[in-house]
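One chain is shown next in structure tokens, namely the form predicted alone.
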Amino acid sequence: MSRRYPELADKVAIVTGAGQGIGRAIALAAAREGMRVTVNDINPTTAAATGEAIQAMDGQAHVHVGDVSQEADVARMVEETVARWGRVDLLVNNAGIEPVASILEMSPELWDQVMAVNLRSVFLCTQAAARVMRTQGSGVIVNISSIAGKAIPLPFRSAYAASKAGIVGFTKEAARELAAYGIRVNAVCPGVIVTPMTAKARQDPAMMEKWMREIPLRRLGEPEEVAALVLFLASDDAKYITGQAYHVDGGKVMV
């Protein structure tokens, strides 16, 4: 199997909510550059698919069915991981979810809920994995945003679009901190993407004619799109590149 990335074999990622859409590309295509990867889902069923998938192409995985806004849990897995393999080179923060809630009728406990998926999570996950990666000297973190955190809120969506553009600022914040020992970190902030997230709205026509329309290039993304970003990230490629937040969104956003 021919690799884009040479240099990522025999390393060692983390991908977080790996077990369905961007995530599981995420994972899939670490893997296919000969990188070992802990595939983390709250879902025990999602999570042992996509590490079976990722051994069907002999491929080393190691599945952590774990809660990342929880502390206890975002330790176990990067002990796990580093019990397995010594080290810790990417991390992605991917898990998120998305409720639809107006802020006149959200619960507080249900913003709290995506502020503890969304972002806190971020933050748990990037300190376990940085304390590994500053022993190292070297690593890089990639965080999925949204293109709802930079320009283009979401009706209904309120905390989604909050934590979304709370890791836009994390990130920056966290690549001039962890910078000093050789972590880079970047965002990454896809469009529409297809994905389990987006199927009920692509079975609305009427929405995907406003997307047809606002969109550029005139298709939604794929999985594997967003995926070739973070793999170019975490490559040799952008050595020079940290605290950046791109776009995958066809053109969606333009700024």
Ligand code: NAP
Second form
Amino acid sequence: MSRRYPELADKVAIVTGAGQGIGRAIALAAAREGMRVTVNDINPTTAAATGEAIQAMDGQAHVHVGDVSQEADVARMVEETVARWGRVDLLVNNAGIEPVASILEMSPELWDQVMAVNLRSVFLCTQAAARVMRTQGSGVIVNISSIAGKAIPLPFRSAYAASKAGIVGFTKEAARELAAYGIRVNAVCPGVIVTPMTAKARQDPAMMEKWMREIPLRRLGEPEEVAALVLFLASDDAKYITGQAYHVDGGKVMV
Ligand code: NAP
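Can you swap the form predicted alone for the form predicted together with the ligand?
Below, the chain from earlier opens the complete complex, with every other chain and molecule after it.
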């Protein structure tokens, strides 16, 4: 198995929402680099499947089933990781939801749910992991935002766009605050990626045609292409990079 970043071997990663899509690709890419990976997801079936895929490649996985918007679940996720492997070197805040609702019709409960799963979770997981990283004097956090956090998203995603913009703001503040402990914090803003989250929209020919017009590279992204950027940011090649939010979107948004 060829490793791009030998310095990551045996380091410990936590990836949230790693049962499918981008999170699964990140967890597998981390395992390919020899990292030991806590695979979090709210869905026990998909979480177990990612854990099995890592073990099938002779990697080490710990499956954690939990809701990252809940403080007790997050505390357990980090405690189990430290109890098993003694440290946390990389946290990837990936779990997210993208409900479709107009501002005129959306319930406050749905707004709160999106904020809890997409943004509160990033705070909770960062706090719990950074407390461990502080004692180590090192660590990397990568937050998965979206181009929707920086540019005009699909319609009827106001809560999603607000939560993803919030991640970019939180990332910068966390980078500034946690640098004193040797912790780097960056965000990744994917464009349209082929995952279950975009499955419905991808079946709409008008939407596909619009995307092909808007994306200079004329194709959608693969989860592995997001994972590649996350692993770069985790590596020593990125050791002077913190507080940034990088697009991986085929050129869809240029700012
Ligand atoms: P996905 O296919 O829907 O996968 C997300 C995973 O997170 C699912 O396994 C989901 O489980 C899990 N999850 C949801 N709520 C959770 C919670 N409270 N606690 C723990 N796990 C939870 O999404 P994806 O496309 O891979 O997206 C991953 C991240 O990238 C998200 O933050 C998303 O906003 C962001 N992103 C995606 C795209 C894209 O085009 N795909 C673009 C920009 C940004 P269940 O399915 O069982 O709920």
